[in-house]
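One chain comes next, on its own, written as structure tokens: the form predicted on its own.
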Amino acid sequence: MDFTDKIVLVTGASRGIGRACARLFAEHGARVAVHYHANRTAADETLAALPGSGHRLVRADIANPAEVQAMVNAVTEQMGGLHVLVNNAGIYEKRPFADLSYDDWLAHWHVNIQTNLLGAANAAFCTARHMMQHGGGRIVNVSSRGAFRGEPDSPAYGAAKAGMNAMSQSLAKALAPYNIIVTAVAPGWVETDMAAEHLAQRGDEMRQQSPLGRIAQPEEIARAVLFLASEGTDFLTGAIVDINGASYLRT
């Protein structure tokens, strides 16, 4: 899993999953596009956390379709060219559907659609347009356990997100003949900031899912990504692969 000479694209890289995966990329030789939105000093850490030189510091708010594009520019003409992206950037709140008013839920369902799963579109079409001219590349979706066992207290961040895995088996479709590789990896919990309020008020409960008695760590997750944006995996396109320490199974 040589990325020496390759251009890596994380989203929400300031933190958790896409800190691990932005980590694990330099370690393997990439230059890393670390996204941030809101938490320069996050980010900063980050970026100075990684081995290797060339690594850049892009913001931009996933919702907001011109910011995703320009900061997908921004990569490809700044550092010359764009070979993986890992669509990690996103957010989880919690919204039991009884304490709800019709106006919360309509709220709760746009800042989840436009965060989750089209600001995860509008990157990954950015990026593809940019692969398709030089020679393909690798897009992998982070997605969640949540797709496909429900979320009770975030309907729409279920949804989001089995919108996400159906968007990546459709461009696996789509863009197989460009020679461009899309996956997703579908994590239950892990230990990250998003998760610690959760953890705090049932760390037990939820360590409990898995019969290995634990959650992941954000370096499992990262490992997993940097397997399916590597070279030799390209018959994975399509694929989604659930990383939750058998807390859920599916056939």
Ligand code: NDP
Contents of the next structure:
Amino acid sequence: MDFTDKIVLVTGASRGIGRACARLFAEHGARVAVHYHANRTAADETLAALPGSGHRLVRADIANPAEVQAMVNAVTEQMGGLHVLVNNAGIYEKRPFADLSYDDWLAHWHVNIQTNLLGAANAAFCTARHMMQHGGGRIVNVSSRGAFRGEPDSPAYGAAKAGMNAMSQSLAKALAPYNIIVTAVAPGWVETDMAAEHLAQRGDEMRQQSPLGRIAQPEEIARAVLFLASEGTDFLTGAIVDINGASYLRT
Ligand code: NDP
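Previous: the form predicted on its own; requested now: the form predicted together with the ligand:
Every component of the complex follows; first up is the chain already shown.
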């Protein structure tokens, strides 16, 4: 996998899976736009740890359409192009149904759809407009096992990720004529900040969901993202790749 001369935007690269993606892309020659939202210190650490040169930070609230557009414009104008978008930024909130008021329910759906679905959709739109004029590119969306298995403690999260999967498939068809390859990965639990509280409360149960007896490391997701973003994988367009250690098998 060689990303020399490629410019890659990884959203949510300050931490977790996004940080692992940024690092692996840089190790394979890419110039990386490290996107973050609120955690500048962590984003600086990601940036400082990247091998190579020409990387930069970009900040945006992914739930804000104007900020998403400005983020993509900043990358294309200041870095000189955009070849790969990794739509990774996201949130997970535990919201057990029985505990929710109607207002809580509305807020849960609003923030999940805005952040986990519309944020990625808007980034894909802005990026694809650029790619269409520059010979194509690749978009990899970071979805979730929850889209298939259900998320009883976070129904809007599961729905947003299912929407992301459907969006990936639709865009794979719509953008193929422009040489834009669109794929998704659907991880099970991954050892990041997002999983930390759950691991502390019920780590054994989470590890036992997989016959491998553990949850994934961020680097394992990053490797699949790089593969999907690499040359020679065009016919995977539209694919949603499960990365869940056989914890949830679908046919
Ligand atoms: P982390 O919580 O470790 O990191 C989340 C990242 O998303 C951070 O970089 C954060 O930026 C960014 N982010 C959060 N909200 C916003 C926002 N409103 N605007 C812009 N950026 C935002 O998460 P993970 O690395 O675990 O998750 C990455 C992706 O993988 C998510 O889409 C998640 O749904 C998915 N996933 C994760 C799983 C897991 O078990 N960890 C399992 C399945 C899927 P900042 O640091 O600046 O706040």
